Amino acid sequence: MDFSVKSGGPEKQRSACIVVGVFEGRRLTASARQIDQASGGMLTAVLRRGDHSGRLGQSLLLHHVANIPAERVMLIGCGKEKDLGDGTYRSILANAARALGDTGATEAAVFLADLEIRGRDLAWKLRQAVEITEDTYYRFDQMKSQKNENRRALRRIVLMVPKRSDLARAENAVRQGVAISAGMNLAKDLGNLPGNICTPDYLANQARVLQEEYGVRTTVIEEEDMRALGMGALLSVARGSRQPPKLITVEYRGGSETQPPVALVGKGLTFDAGGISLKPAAEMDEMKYDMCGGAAVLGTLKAVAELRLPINVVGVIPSSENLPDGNANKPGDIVTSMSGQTIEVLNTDAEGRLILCDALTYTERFNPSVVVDLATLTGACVVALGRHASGLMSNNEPLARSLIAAGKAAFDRAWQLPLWDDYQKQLDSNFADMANIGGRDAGAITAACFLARYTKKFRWAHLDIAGTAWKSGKEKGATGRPVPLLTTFLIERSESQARAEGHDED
């Protein structure tokens, strides 16, 4: 979809199709008001005819509206206005792009920024107008042997902005929304691919993509070199597969050389059964989205590279299966770390976090100024806080506030869990110097406590997207989340740092 911006009335706009909003009670927007002015009240009687409510979700295409040059109006209902916040906007947009994608229009004019949301700017509503009707029109066809052929017309979206001094501050808004849906994209594809395509050798190859059009510096550790590095948690998962593991590095340089990177670490379990810990079969498909901490780490560096952030960025994805094998890791097996802490393996599905561990040590060579790891950890997350928030643990509250921040901002939530040593004691093990599973109570939380005796070097927050990575059901598919946190969780990074760095000089 081609997205840019433009000043103007709707009365004004030569378009195949304008779109504006109705509410309940037969309010129109702002723009909608417009149209019926110079239409002579035409929106006005459609209203009062019945034809059209307000009602959210509810659509209606006029053709020919007298005194209008676009050849359609299309209305777009949004609810009680007392009611408007930012999933109904979410909404509103998502329904348009809908509507839109039924019309025979290649192009649209959309008026829906005149929308007041309370604490939400132009800015911000334009770029949730690109990456909502980006998440519409998303389509996973690849392993189809037809494709679908019913492409819709719609090929242009203008997002209307109303003064021509908003335009800047609009335009800058879309190449965002454009970027990180371009990073939603890439890992709702890698998310979407089968466990026999998406092996972890696969995802080496597309973090070399990375490398090949964006100048990234992508580096891959095979099993031998992980050998000789000592990491024996990430290679006990491997055992029972016959796909090689591989630790993904991508570096982006955008800052100055002598800027500590922002590390972000992604579980890549290409497909997960459990190993003799068998999963149940009901579901086992969506294993293969284990992987979706490293897509995303991969969909951010996209985004990042996009924009071209001035900040150095660095992702570590460490990347195996976890399957039955008469090799793979047995219940009460002690293997030990890069870090040389020694583990018991209680649970072989508790695998994850063998493989992050390895990984987040070797991501201590990088001197990272914070460090944020994301992982479809534990099912206890999605217990604890289903399907609309990512929970949060971390060992430093600046960076938790700032995560938390930057999820509200994009609408990609987090909400944070406790990270006390209360916990720590569930993790005791009479034969190693912890277990890898701390019982049933607080699943969520003992797995980041496992993970922090590997982080005590850095600043570190823990991202558990199981509840948020993928959808399950009639719309199963991943959701590139949370690729629109952490990128706005840079891009806010990047603007604080270059106004620091604006001080000094001054």
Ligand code: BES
Second form
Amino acid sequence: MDFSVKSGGPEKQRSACIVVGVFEGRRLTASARQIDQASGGMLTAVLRRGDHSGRLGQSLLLHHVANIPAERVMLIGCGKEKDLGDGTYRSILANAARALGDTGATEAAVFLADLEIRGRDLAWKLRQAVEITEDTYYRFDQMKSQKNENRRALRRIVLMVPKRSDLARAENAVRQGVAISAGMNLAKDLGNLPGNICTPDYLANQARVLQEEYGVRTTVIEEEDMRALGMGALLSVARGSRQPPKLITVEYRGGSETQPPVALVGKGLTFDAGGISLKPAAEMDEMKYDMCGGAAVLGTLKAVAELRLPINVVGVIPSSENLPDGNANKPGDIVTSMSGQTIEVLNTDAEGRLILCDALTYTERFNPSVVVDLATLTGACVVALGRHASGLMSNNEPLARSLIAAGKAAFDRAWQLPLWDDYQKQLDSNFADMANIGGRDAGAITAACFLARYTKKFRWAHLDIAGTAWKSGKEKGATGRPVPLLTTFLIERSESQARAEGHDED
Ligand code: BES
Ligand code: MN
Ligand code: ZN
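In place of the form predicted on its own, output the structure of the form predicted in complex with the named molecule.
Next comes the full complex, this chain leading.
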């Protein structure tokens, strides 16, 4: 979809379709009122006839509205004015996108940025408009023999802003929304691809595509290199698989040469059957999504590169399958991680932490300013937080706060869980430095406690995205989260770095 911004009144737009909001109780939004006035009260008459009540989810398409140069006017129900908040605004946008997609209009001028949402500015509303429209139109039909012939006529959406003086800021917000959506779409595609196609090697090739497209530097560490580096934990997970593991690194350099990078470390487990500690059959197909952390790292790098952010970012993606095999990890096996710490593998299904710990140790060579790992790490996190918030655990409060703030700003929220030392003893092992599981209690936290043993040298945060990276059931599909959170975090960080550098020069 092509997005642009423009200012001007709805009654003057020579558009294929004007979209305006209507609240319950026949209350017109500012733009709807302008059309109503220009047309001699046509909207009020339609509402009085009862054809549209302003209910959330309702839409009505009008043709030939008097004195209006636009071919169509679409009314979008906005619900009760007092209930208008982040969530309802997002469903208004999704409904508008869906309804527009069903018309024959090739272009539309959308007047939904005039709705007042407490605590949200124009830029937020525009970013959301772009992201939600892209999300609504996203289809994964790569694997269908009959492609869902894209019959949508709509090609261009003009997001209308109240004032001319808003245009520059609005354009920047749309640019960000477009970049974040491109990153989310990449993350969704990689997540939705099945395990027989999206293998570690496939992920590595996708990272190479980013190198071609954006000039980032992609390096793929192969099995022999891992052996030389002593990555016994990562290698132990790959033992049960015929697909060789890969450790993928992608360096984006938009900042000064001396600026230490932000490291994003994403779990890239392309299929998690559990290994010898085999998972039950029901819904096991969803474990193709166990690489969504890695996919979100690639998606975030794509967004950052699209925006040419003045910041250095390095992505690190340990990638493997976790399958049962005669050669696979067995419960009780003891492996030595790259850090030298030994691990008793009491459950081969707790493999994410095994591939991540070596990737985290490897990340030390980039001297990162902060490290954020993202992983579909524990079912326990889904039990704790459901599917609305990612779990966040960190050894650094300011970093945790910035990530939570970025999540709020992007409406891709995270919620912090404690990472107290008290939980560490659940990982005690009789035979090795630690066990890879911590018992039934606080499973999301003990998984983070395990990673904390490999991140002592960093300012580090861990995002458990097991509940947020994909949707199950009828709407099964990857969400592209937490690309919005991470990109927003990096935008904010590059801006505050620029402010700090500006101060130095004063
Ligand atoms: N990839 C899974 C976590 C997962 C499970 C995410 C279900 C989303 C839905 C991870 O590798 C795993 O299997 N974790 C185990 C850990 C346990 C053995 C300590 C889990 O959560 O059951
Ligand atoms: Mn597992
Ligand atoms: Zn897993």
